[in-house]
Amino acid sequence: MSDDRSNIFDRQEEFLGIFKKGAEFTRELLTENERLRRKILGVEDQQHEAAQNPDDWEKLRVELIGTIANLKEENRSFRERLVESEEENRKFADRYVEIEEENNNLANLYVASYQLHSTLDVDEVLKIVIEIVINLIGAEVFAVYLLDGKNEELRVVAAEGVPPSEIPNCPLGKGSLGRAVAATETTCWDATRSDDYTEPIVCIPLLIEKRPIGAIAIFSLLQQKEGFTPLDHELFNVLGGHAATALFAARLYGQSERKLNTIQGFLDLLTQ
């Protein structure tokens, strides 16, 4: 019951507050109306006096012409400021879009680098590399190579768009791909599709301390992808370093696990 009384009291206070605001607003309107009425009467008196005295009428006409000229100048200045303001707003909007795109690109780069180091399984790392190249770069046909140090040959370990068996291995230092990897520099050629799987349109060497351990070769882009953006080149750098580190660490881990299992098996034989 007390809550109901409290609610009624609150509503009464709210109503009185609205009523007071309305009364104040009405008084302000009456005051402004009186001020405008007096101003109109003053103008009418000036016109009446000017009509009786031609000299005053001419003076008033000149003053009005000057006032109109000033208003036109103020209007022109206002329009110029309005145009400048609209241009500033447009630049601000464009910059906002750029910042949003930059933030999105940074987020993509962070996610890509994080995913690459989230596993020590070689197959999982290769799967993540393929997803990055497809989803973030927009490649349609590409291959991932690892360097066979004994034979100095880049061997295909994964591919997308065609079976890995259709893409030949590449000797290090020979052909467009081999020379680009030997030079340890990411290289972009013509972005048109290449059906020659010895001539990629992009080569991304996978480097550990500036030494190649493999490469990513892109042969064609998705249909909606017309060329490479600054984000693509940043992704090339991420893949060249982070993918190489992730693959290298995963291979070392796999080798150590196999050796550990071999040693453990040998020890088990000795203790039987």
Given for the second form:
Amino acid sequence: MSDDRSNIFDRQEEFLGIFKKGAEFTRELLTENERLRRKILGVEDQQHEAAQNPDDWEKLRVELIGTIANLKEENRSFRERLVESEEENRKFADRYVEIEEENNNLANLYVASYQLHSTLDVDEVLKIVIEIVINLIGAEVFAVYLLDGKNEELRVVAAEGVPPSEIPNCPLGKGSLGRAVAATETTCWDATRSDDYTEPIVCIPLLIEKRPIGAIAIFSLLQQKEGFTPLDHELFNVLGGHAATALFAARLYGQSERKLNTIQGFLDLLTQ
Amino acid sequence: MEKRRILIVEDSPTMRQLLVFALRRLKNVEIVEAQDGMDGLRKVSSDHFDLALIDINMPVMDGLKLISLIRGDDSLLKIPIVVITTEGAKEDRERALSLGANEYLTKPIQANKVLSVARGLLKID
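Here we have the form predicted on its own; I need the corresponding form predicted in complex with the partner chain.
Next comes the full complex, this chain leading.
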């Protein structure tokens, strides 16, 4: 009997626990319901207010559309400026490359003329001419001629790539070389190699006041050199003028040195 | 910043002057010139260099011999070497590179190419 009673009490306790939980849950539901109800009322009030002032909405809408249009315009303007800046940047970069190239070319021309006038020894000048033609122009086989005024003949005084004896002298005004020198004009023929040493691919007359004193004839270019650049043509001009004056000055200096030595010899004989 | 030292080994004064002109555009470098392979070996052995530009065809000692001597010396092993030569054949290039050259440039030289290679090997802007 007492077992039945304790069982009933246990179940009563259990039931009360469940009921309390149910009551708690119901309270929570009511609270949440109240919260949502208030929220709906707030939204309804907002809608109500908005519905009462449609002009405000329109004004706001117009303002927003204006702001968007301004931002779009600003964006477009920035994009245009970006494109302009990029274009300007590209032009500056191109100009920089051009100036660099110009600088390099000027350095080459300066070095060539500086070296040509750095000595009064004919052999040294010839050596420098050869260095310039190899290192700055990129020729493989070429010859330097000096004009023998008495015989009107271009005589080989130096050569590179083949022994000078293999390259024939050339009468002034005859053959491609002789005619180009007589015409006092640097001439380039449309080829990168000639095995005929009377037919060069380039002839650079060495001129002093438009009077030929010799020539440089190029017969072939170095393997890696594919053709002539604008700088090469500038170098042809430098060689045509500066090599001529350097060789002429060196020859005059050599002659005056020899004359001076002869006179000095006579004076020594007379004073002995 | 410590100066970078560059050795130019080239028998042609014209080429040396041209290389000096080009390399002077690099900031903070000191350039030393040698007129043949032997002179180059003396200079490279007695002082520190960060880069060597070496011609192949030179009197007294040619550039290839100089490169092999430099690469055979443990203390000089790490010097970057640029060959500047008229020899444009593939086998010449391969020979120089196999001996230990880092770069191979052919004449006629272009100053901007020399500068770009020097900048790369010296790791400077």
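Everything numeric here is computed off the predicted structure, so don't read it as measured data. Numbering follows the first chain given and starts at 1. Superpose the two forms; the largest set of C-alphas matching within 1.5 Å is the rigid core.
A107 is not among the residues whose C-alpha shifts by 2 Å or more between the two forms once the rigid core is aligned; its shift stays under 2 Å. For S85, a C-alpha deviation of 2 angstroms or more is recorded between the two forms after rigid-core alignment. Relative to the superposed core, R95 shifts its CA atom by 2 Å or more between the two forms.
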